[in-house]
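Single chain ahead, by itself, as structure tokens, in the form predicted on its own.
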Amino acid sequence: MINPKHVGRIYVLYGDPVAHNSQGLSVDSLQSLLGARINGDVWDGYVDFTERADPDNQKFIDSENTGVSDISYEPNVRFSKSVGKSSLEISMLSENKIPKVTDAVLFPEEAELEKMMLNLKNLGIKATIFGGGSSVTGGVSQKPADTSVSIDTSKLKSFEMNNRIAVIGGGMTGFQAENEAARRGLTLGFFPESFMHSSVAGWVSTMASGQESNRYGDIEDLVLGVEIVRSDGTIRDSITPRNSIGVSGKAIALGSEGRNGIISKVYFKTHKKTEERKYSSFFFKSFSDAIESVSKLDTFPDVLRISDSLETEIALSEAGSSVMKKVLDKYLGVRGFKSGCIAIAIDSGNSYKNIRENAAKISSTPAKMWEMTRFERPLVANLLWKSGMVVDTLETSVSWEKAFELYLKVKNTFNELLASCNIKGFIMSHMSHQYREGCCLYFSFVLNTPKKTEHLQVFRKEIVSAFLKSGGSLSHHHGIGTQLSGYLDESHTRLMEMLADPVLS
């Protein structure tokens, strides 16, 4: 007879399990859009985890067999390494749908990696890699193998400088690595919204992009090489400015989604910290005007973020009825920008001065406020989840000439789905990264529905389909994980399978 074992309550939302301070949030606007109170009293963000029995196959996963001295079989540790922060996972957990939990968690030292990977292959044990745990695409979800482990990379935290190149342990979080660079008067120049929690190797494996990519580039522009450990050996790129050696470790690490090997070290470009940052805010009459105007620029500010009218309305509603808000409303009304779109720019040069066509310059305060809170935005999602809502984000890359058409297609698709499902919700968007060829459009949406997971899957499927039908990419910087991999075409799927390590496939 199996005796179920109640492990306890485990927190599954973002950050620490504390109530988010809703003061300053545009609660009134959100309540109106969702037809429900936003007070965080529906769900506390915890799940009750009861394990039916200790996995029988744990006896094969010991230090002698794996070559790893630090192994955890604790149910709460195994659970925490088996789920990421994707909306589908959070939605299922909120409905008490518990996913497959890994059989053990390995915490290897760098010197143990090669032997561990070879041993796991010989034992027939499958593995997933756990970095910062911020995956929003199901990247750490356990696959239905008979025996599986999670490889936690938190012990891979070395940092050293090789001239101007930072050699960083793949398990370091962005926050930790940037602090090490800052101690030397340098910056890595890579600031994703998940900066506080995501790992440097995770940036590489998801082909990520940071908020200041207009200045420093995307991850493929900043990484010079890697060390990647596979079950058939280790590939070590040389620590040089550039290599012309055929296929490199960097080439198979970028976009590998944790399948091609363990990225143990990353060779990262560094930059001197800028002495001056200039903050500006603007208003465009419409999102289409903003896209048209920005598409004509030859250079872009370090950060240029343009919100559509709904995201603008919600952001400005946080100012309430303040004197500054009243003055701004009057000024914009006179200029004909009353229902427009706000743009914030942060620049270390003068590219911000080029944002003039069809735009009205306003106070620099919105840009400064955005920078102050840019890593706290997931906490706003916490409040909505705790209020019984479903929250998700999807992003795409699209050429300039197709950008507004794609935007309209996604909005119309979403609103048609709301009507057909007979639920309330809203979708808003902003442009977050710019290129001479096009931009990234980032969509955030919230649903008020009792069928959380069912409706979330429907909306995600149709939004992604709208991306692809409108000429957009599957993802710009989140990666594909397990949740979007089914949309890959046959040739890309075949390529991924060719490069995958048998332990991690």
Ligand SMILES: Cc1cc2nc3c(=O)[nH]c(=O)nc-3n(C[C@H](O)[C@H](O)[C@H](O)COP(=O)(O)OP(=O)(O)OC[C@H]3O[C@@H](n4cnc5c(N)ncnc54)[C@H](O)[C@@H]3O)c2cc1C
The other form holds:
Amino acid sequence: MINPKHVGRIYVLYGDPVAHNSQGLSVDSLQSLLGARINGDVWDGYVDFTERADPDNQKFIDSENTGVSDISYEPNVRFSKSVGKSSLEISMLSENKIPKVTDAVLFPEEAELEKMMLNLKNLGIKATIFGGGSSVTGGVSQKPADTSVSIDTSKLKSFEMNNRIAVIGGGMTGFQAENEAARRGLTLGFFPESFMHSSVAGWVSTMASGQESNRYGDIEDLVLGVEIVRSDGTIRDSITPRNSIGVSGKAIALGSEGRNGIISKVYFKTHKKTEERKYSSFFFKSFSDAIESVSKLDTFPDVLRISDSLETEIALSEAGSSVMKKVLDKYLGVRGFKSGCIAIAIDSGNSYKNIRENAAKISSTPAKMWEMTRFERPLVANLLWKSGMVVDTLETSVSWEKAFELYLKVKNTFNELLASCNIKGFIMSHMSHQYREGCCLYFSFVLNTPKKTEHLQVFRKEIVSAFLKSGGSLSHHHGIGTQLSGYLDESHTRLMEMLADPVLS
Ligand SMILES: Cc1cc2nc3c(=O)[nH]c(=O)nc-3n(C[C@H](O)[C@H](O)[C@H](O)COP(=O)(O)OP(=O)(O)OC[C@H]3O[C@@H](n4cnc5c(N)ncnc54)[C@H](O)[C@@H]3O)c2cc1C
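Next up, can you give the form predicted together with this ligand of this protein, since the form predicted on its own came first?
Whole complex next, starting from this chain.
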């Protein structure tokens, strides 16, 4: 018999419910762009979960059958291990559209993984791996199977040093792993904005990129090898400074997004902590000037982020009408940089000194402020969601010569859509993660619409199409998850199918 059972309220926005907003953010500019009050009183970020669970299905997933001693059937646990942090999921949840919820959550110890995968295969149960749950692409959504489970990796939390290599349990969060490294005077050098919540194996599986990638590299540069547990056995990479021994576990783990096995251990390079960091901030007259100037550099600061004029205006509105802001406005006006684009640079070398062409140096405060708040900035989106808005980000990688054209195409596409949907909203962008060949362009947009999910889907589709038509990639670092996988060409889809584990596909 199926019983409806009301289980209460679950917070679905990013981060902690109490850390909900953006102290100091001036909402005036947002209100005028969106034509709405931004005071967070439309939605509290919680969802009422009324479930209709089938207890028989759950009984079948017990410790004896799966080989995992710790299993949760608690509705709120199952719910929160079935959703990630993508805007599509949040938008649907805000409209009370509840996605498929897993039948059970397994919390395996490392020693239970092999048996569990084999058992799940024999039982015909499909599984989704849940790391930090910060996926923004529907990566932790449930499979459309009769019986499905979530495998939570939070018990995979070991950390040990093997010479200069950190051997890290895949379920450790970035924050925990970096703390362990820091206790030894080292750093992993990997700082995604989701650093507090995302897991080390999650980074590998989504091909993530940290904010200091210019210095330390992207995830593929930092990982020497992995252990990956599949239903047909475990692949353990041999760990040497480099090797040339055929296809590795690392090769099938990178970008696997939970399909090719459970990444149980990650062998991470470490670095000595940098003694000195130099902070500087600049202004460019326009985004095209900024792209052109940076494209000519041979080396880049550890962090270099350049905002377009709208992102700059919103960022500076945080300074309100302070004396410092007035002085800055005056200075920029006199130098012809009014309505320009702010760049912040953090460097342990001297690459920041090369940013001279077309740029005006200003106080280093914006760079320092950015660093101080860098893991809290996503919480600004919570205030917008709570004010009834839809917020999303999409990012791409593009060569220097096509970057500005792509930027314009995305903005024009977005503005045309606003007009055709007859709604208010805005889009802004910044450039980050520079390479000799090109950069990442990161777009954030907000919509004020009563048709949240419907419009979000339309805008996402058109923006991604604009990326692809302009020579950009599907993603630079968020991955594709379930939401963008439909854009893959046939050869890549086939490759993914070939590598996929039957339990996870
Ligand atoms: C506010 C915010 C900021 C973000 N900033 C960045 C950023 O700066 N850079 C960046 O690259 N990304 C960023 N992201 C995206 C996200 O944090 C990354 O994709 C991250 O790598 C996901 O890690 P996770 O542990 O949360 O994975 P999850 O969300 O749990 O899972 C993501 C995918 O990895 C799979 N997976 C998880 N653990 C394992 C495992 N042990 N073995 C195999 N597969 C596994 C899952 O099945 C899923 O397909 C951000 C997300 C948010 C919400």
